[in-house]
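The chain below stands alone, shown as structure tokens; this is the form predicted alone.
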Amino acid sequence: MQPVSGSPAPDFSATQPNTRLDLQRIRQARQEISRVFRDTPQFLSATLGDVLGCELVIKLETANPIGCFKGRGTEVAMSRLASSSGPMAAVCASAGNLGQALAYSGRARGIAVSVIAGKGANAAKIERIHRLGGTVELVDGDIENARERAREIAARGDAFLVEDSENLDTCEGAGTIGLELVEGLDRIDTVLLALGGGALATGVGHVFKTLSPATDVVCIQPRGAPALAQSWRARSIATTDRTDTIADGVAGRFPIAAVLDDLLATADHVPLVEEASIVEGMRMFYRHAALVTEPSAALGVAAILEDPARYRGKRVAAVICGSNVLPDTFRAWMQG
């Protein structure tokens, strides 16, 4: 594993897709921004670029208090809202990482929390949710019920919502790590990036598009949650019945209008990977990264596998987006 170089500075008068997303208010969200989130680890992996094909740039977002990047977003959205007149209290829909990031958040700032999941969250992130401070409704369903909870609570004026991709504040977060990319590297062919409600692939997209338009921009969904990505080839919003992926933290069903169109102007290609590609882009991170990675984390990688050509010979930067997953489902993965 090798440390990357800087590059020099961007162009700042570069032209920026049309998205909600603004270049400036990225760059200020920075300073919102706790230090453990920010200037994560980014390095070259020689041995697992080798079997890939390519040359491999890891940037690391597991290595912080909650595991994931969603941190920058939440830190955003708490320092804007205890410097605001509203409720001191905040409420999300969430898998898990989300809510652990805003239990996060909002401590450190006195901001009670409040996260509605799906009864079958994954039970460590729920324990950790609770751990880190915040309060915790379990309901029938999935992540799309819990929104549905998360929104009547907020429509009553007692907490403030979070809901991750629709809030400015969780994309222009994420966009911190394009950013961290772009500023550290020379060059970059292809960025991989996992999509779910799309916070991660929106807001590094556009910085992407606006500093490094020749940068390809994928954004990676699993075959069994397609929605935004299908979404995406027709432009227009498609919604799926069901999930069926061992990738939670990217399992949603019903897209948001206004994230669509900002994946629009950023996303190049948007591929769906089936499960046993994930899997073995978890297998490959464990065994030549040294890398615990959950599912999600995965899905650039098994991007990689399942269209080798177009990536074989290129730089590709991967975002290791969160590594929260059961010990013993992980070593259960591990044993392919």
Given for the second form:
There are 2 protein chains.
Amino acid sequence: MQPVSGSPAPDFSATQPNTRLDLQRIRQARQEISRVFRDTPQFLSATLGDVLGCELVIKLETANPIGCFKGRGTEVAMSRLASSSGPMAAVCASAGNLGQALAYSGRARGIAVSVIAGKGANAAKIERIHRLGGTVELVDGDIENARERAREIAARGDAFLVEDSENLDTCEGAGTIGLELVEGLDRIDTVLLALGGGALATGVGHVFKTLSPATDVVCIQPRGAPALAQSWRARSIATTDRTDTIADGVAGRFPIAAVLDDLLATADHVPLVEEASIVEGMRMFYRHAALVTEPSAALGVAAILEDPARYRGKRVAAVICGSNVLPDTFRAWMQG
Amino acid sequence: MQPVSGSPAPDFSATQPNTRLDLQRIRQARQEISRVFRDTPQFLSATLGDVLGCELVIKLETANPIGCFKGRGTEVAMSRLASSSGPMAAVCASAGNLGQALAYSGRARGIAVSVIAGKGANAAKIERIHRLGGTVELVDGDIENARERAREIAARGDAFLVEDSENLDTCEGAGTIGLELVEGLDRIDTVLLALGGGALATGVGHVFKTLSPATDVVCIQPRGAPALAQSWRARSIATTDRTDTIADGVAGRFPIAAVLDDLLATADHVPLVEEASIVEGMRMFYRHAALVTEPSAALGVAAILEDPARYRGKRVAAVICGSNVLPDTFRAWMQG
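Next up, can you give the form predicted together with a further copy of the same chain of this protein, since the form predicted alone came first?
Let's see the whole complex now, leading with the same chain.
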């Protein structure tokens, strides 16, 4: 279409939802991510799809040195820090996966990494942070107490704070998953995203709402850690006193206002699922797709199990965001 | 270097081992393979490497619609058949994985696929061949009886025979795994390859012996299905009366002479491993790398467990060639 003489230049940015994120920056982020975290497998699982009554696309983010998607965001953050004049040190609060990712991306660029975690954090994840050269500080309480401590350290000016989901690099890094899905498949009716702090949901959601706006963006939280989902419904921050879920990777209590705004602009549906459905989802990945997943990676299948009509016959992409589980715990879930 | 006047043109092919395979054709094969089977994850597993006493690189061939590497070969074979004047039908004998791969690659190109299997073949694999649109004929006996039947069908002229490992497309397709490893990593001391019919071993072996000749090419068979390994040692075809191994994907009794010749030119070491080591290898992938593997995929780790000194401190690449197991069988192995 030719622009009409005298009319303003076409505003391509108008097609993007109103979030802090930007498609062009997400495309640039892709260049800053090591090959080991990019261009991950995406394929139809006919067997699992048949069981679930839909055409299921698996997007596998676990076949990398840290077993989860978070390397995409930390690669972007550490790449930008390395070329800045900031301190060559970084700190984050993490239940484990972000900590592993930051330790990996920091070490690759000569940046010292400290990870703050609650004393109840997953032991296997903590061990792997050490193995990747990160320093770990355990604090009383949960991830929210750890976030507070990380902010204190950063406020002293000694380290760059990577606040998951608040930091745009973590969202835009995660958003590169969306680019790969949109570019690699001719149609996706629904994308299923675990909702924790919000980086994965808003990053991938931003890409879909820009390039494939008809795709239903479904972001799922456990009923036992519902703060951001409740905030989305109320269109206003809601917090909770505690969390009670096996999905440790998504268990936050204090949503970030800016992230909620982004989520309001990108998510179409934000269901809460039961713990039993999460376990059944992990069993299905194991039995029908030979995949070991952590609970947060099974939130999408849990959502299908609780509301099959919404997904029946659709082409549904499930992002398998992590596989960091203790083997004995996983075995118990598989046997229950 | 300028060629001396009157001298023959430089013979770059002299750097290749003397096999039926050709590096240029392997490079071309890459173009004929769907993205879904190519450029698979390859990454260091620090946790599993620490346990094994080496720097372990995992090359993951299971995150695709058929859960194994064999799509690489069938993509090449069916792509070439589709552009030929041959029958638009193909037949193969298969314990399951080749059958799934051929059904997938045939359907994508409008080629009818028949798979012949012994009645004892893995039920989950047979079911998946059906799901992918392939026809399955079960015959009395094992894979060798199935091979005979497939040859009969092809001899009638009704279908193109894909004889695994004898057919060069299957070897050169598998060889693309080697290209990805050599191009993606600056050094690999040892590559561990399951040895069944020989396509994977000779395909990847040919690439390494051409582009990275110092790499130790180790091809592993189970002690319960040792025909090709014994042939390699004797430098002459040896057959066995029976096989007795859980590694159904590599259990052949009648090696192919041309493949043995290729293996003699590419393999540096061909150990036989115990069943208990294979099970322990699967347990290690599960516990330390969150991977479900079929027994043939664990032959490499089994070899490390039985001869750790050979691999200590080395950078060792293990090709995870398949994940098609019955969940209940796998669970039993994990618990033993």
